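Only one chain comes next, encoded as structure tokens, the form predicted alone.
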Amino acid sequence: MSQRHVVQVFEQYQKARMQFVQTVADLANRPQNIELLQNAGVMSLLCPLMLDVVPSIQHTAALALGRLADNSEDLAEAVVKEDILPQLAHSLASQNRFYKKAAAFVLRAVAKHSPELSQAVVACRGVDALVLCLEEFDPGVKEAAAWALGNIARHNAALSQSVVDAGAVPLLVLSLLEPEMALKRIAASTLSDISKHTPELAQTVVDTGAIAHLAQMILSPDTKLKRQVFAALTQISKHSVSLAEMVIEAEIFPAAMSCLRDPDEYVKKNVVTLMREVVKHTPELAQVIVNCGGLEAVIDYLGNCHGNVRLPGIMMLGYVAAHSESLAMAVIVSKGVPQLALCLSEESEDHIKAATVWSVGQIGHHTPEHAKAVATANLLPKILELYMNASSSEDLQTKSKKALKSVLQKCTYLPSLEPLLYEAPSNILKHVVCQFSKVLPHDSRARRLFVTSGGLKKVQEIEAEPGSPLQEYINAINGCFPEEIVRYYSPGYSEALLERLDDYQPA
């Protein structure tokens, strides 16, 4: 046999590896064919390649194994199990940039699933691998490594830790700084996982300087960028006083309220979201953002959008309300109240809805003025049907009775009241009529009020325990009035005078 002979059945052998690992990496594309090249034993079929002699059957093999693995977990554990982490990650040191991206690919993919395949990558030094992949000078290897830290640090801390400790949040913050919006876009995305976890974590993003840089990014005409970096700073500001105050400082108000007019739902979301975690922490950060016109673009982006994006507005205008009287008055001012009231009725999540009840609350408990700013929306019926409705959910039953019970403690606007006493069951009832055993003996108006609507009929009809506060609340509307007109009212009147009449004898 020729020398040539020889050659071609090693060139065939060659060509028929490379043709295998590109054809695995095709069908693994598709999360359809996924169980069959696992029933078909693909896994260990493609580990030897990845130590092939040819550097191109390598890569592909590696491509391969990561999509596989990044469909499927069980594949994912099938790596950790054959012991191919430790090799990727050593040769992540080593080998061509087509490779590093494969290899980092395979991290990435592993790390994605769960905490415990993070961790098995950690264990076999990746993450400080991946690290010195940040160094390299190809932007996709950088974007490859970013993205496998990323999926690595959003399960937990202790995994955010590890990354954070292996040096990899200044090499992140200096690609933010790199031409290449792709890699921009993921190492805003690796430093929002990192910062997530805890204030120490997110006060180690802060001090590489990562907030001046992610400030400059908040009118990048690229719409993935802005979404990014708007979690970022999210992630940094909800933390603590001291790091909301960082990012308010950086100046990222008001410029960052032209980005509530983005065609993008959730650069929008995000930028509320944002608000949302900067307002709760003070007085002082709310009315930042309130000097900012923050409520009422708020309030026109509630009116804009419907779902789960409504959440972090609804829930700012609560933060923003629940903090002072003045800042409460804001929101009443900013047209907030009707626009809870759309979002009740029109949303149909009992988390929607009992993040909205809550608001409500917040802005409604302060003064008999903020009460009836809520009333006068004719939230309280809503509020009250609700809280009975039995296929409300418990935490919503639960806002509605502590928001109706905080609003209607401060409430005197008594027509907005006086359709509670006809539906309110005696919990709730109690405080009903409370507010009028308060406000009956200072208005005469009222009181006459009350007895032409039927409210005076509707009291005495209650059967309230005796000594209980709800008989001691009636007793004192009862006080109002002189004693036949209560008398007249009271249950079986009419037919006390049916029976005199029978006993009368005319002269």
Contents of the next structure:
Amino acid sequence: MSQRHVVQVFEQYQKARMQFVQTVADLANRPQNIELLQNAGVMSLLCPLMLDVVPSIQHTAALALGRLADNSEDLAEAVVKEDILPQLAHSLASQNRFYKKAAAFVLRAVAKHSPELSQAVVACRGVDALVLCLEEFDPGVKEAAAWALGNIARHNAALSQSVVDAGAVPLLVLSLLEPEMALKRIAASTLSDISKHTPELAQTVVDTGAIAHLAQMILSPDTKLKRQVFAALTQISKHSVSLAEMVIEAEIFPAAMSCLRDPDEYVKKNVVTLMREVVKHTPELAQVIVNCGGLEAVIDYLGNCHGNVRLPGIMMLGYVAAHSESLAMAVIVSKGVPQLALCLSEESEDHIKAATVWSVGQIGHHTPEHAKAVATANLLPKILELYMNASSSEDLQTKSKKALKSVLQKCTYLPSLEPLLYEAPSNILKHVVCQFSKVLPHDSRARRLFVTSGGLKKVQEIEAEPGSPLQEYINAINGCFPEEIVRYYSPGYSEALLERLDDYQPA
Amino acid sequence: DMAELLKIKREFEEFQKEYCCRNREAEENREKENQAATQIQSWFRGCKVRAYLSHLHKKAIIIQKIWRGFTARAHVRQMVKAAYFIMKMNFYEEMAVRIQRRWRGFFVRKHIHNFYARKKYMEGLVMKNELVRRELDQLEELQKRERDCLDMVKEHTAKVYQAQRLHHLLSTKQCPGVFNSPFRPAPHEMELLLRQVKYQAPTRLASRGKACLLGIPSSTSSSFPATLGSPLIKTSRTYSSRPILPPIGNKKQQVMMVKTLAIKDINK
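Can you switch from the form predicted alone and show the form predicted in complex with its partner chain instead?
Following is the full complex, with the preceding chain placed first.
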């Protein structure tokens, strides 16, 4: 009789604990309850429940703790202070899979907020325990462990190094091959977080053969997976030429371009970012991408999307054109310049405009042919306007000035230079006049056009200090025309003629 | 005698005087004559020496003349050889320059910067771009169609499920159902679905949805593109691999039918 009574007391207590933990877990789902829970001192109550005898209470308590830490940084710091982490790490080795999932969830939630908290997780040997979890069979446990490792590695290079030193990378690559989609996504995202910091880390990831597996997953139908895969490949290839070459050797390129027509914006953005990182290293890599028709795909992409996501595409075109003049000509031939002009006029953000202006400068500065292509797209007045506009940012102004200068120094297409004569400030004007002084001595039709369109008149009106380069160019231009014409167009000529009339006595 | 003596004495005196005079004169002339003799001798000696010297000179001149001619001719021969050599070298160099010029022009134009290859490359690039764009368009089109197809299948499955659950709203001979209002020109599509769907007791097996697809007669499949063939094939496979227990509710069905009849009686 009394035995049953005693057992009943214990059962009631257990039910009460279970109910408490489950309610707290449900409440912790909503962010507005977090403050209230924290004030009610939930942390000190949950800690002993994590060491409870009954496994389901343990793992529900861990789940509740994880949700609390996920939503607020203070609670995460409190978790660290209460020294729960060593216990969690220790028990990760021994418990059942629900507990492991919940414990990995707590570690993930703590590590995601800041590098110091991640360091605390590393210090209590949480990383080794998580790597042990990666060897489990259950895909949910692996996913939670991989996600936690990703959150740790994301902050800085030292933390990534500690994750790699624990031997996580081969296990992550193995979990890439598992059939569950969520696990693949998380593994790809963790690999991208690890490899983004330094070339050595990226090399470690590549040495385990990750690139081949990532390359196979490009054609999968799942959108989020594709996002992560391309992000991972981007982070690997951005560090050095050899890594980028290894990524290219995996022959992703003709296939990756089909992903440029994916309906999801971020997939497209990640593909274009990958192309940009690859292209920026050497002309040969840029040549590979141009040869498989990458330019066309990127230009179509720029035409279809708007806003911030255009930035990697614009920068990619700039990097391709920067390497050599044949690549810049390839960009021009694929109709890149009208597209860039459209981007310049449609976008309103300064940094995107700065990037567009830089790309245009890279395309136009090689030879007069290139400068002509840029000039016929009517880009020079627009860039000048951006340079002169007081509301453009510093960066935009410097980039426009550099681009203008570099394009103008090669531009010999006079009809497009003439509008610049009227509006440019003196430091740009000197280049414009210099170009005129180079072309006019040799071309008589251009001289005629120059006179009839009012260019000569404007040149006479420019005031320059004698001896400055501007004055020399003006003299050179004046030297191409007969005296009478120069005098006719010089300012004040009509007054001088009228004065002569005053002194004239008819015979 | 005396006269002769006097004459001799006078002659002796005269002779003495003469002798003294002559000595005196000779003495006086001795210097002059000595000098004259010296001069004549020196002149003569000078002439001899001069003649000797000029002889020597002439011989020396002959020797020097021959020597200088010899040296100069040797020098000229050398110069001629050198000039000839230089002329030959210039000629060779000129020819070498011509060869190198042609070779360098050819090499640069063929291997370093081949203008026609570049032009062809640009044209090829344009064509490749066009090709890539068309292929990507086709791919996109294909993917879009697949996605649309999947969406349509999902929608249709949802509708069929709805029809399954609303089977009791089917119109009967006596009483038109909700979806078959007499004021409509033709029955609602739901009505048509209801007529076609075979009622099965709801079970929680996921294959139920696929099994009910089998229940639809093939008339609906004509409205679908051919890719629907694959889900149908799949369902037949799963159907055969996992035999589903027949619905227990045959009696229930009859009960349902009776109930609907009863309701309709009440409605009347």
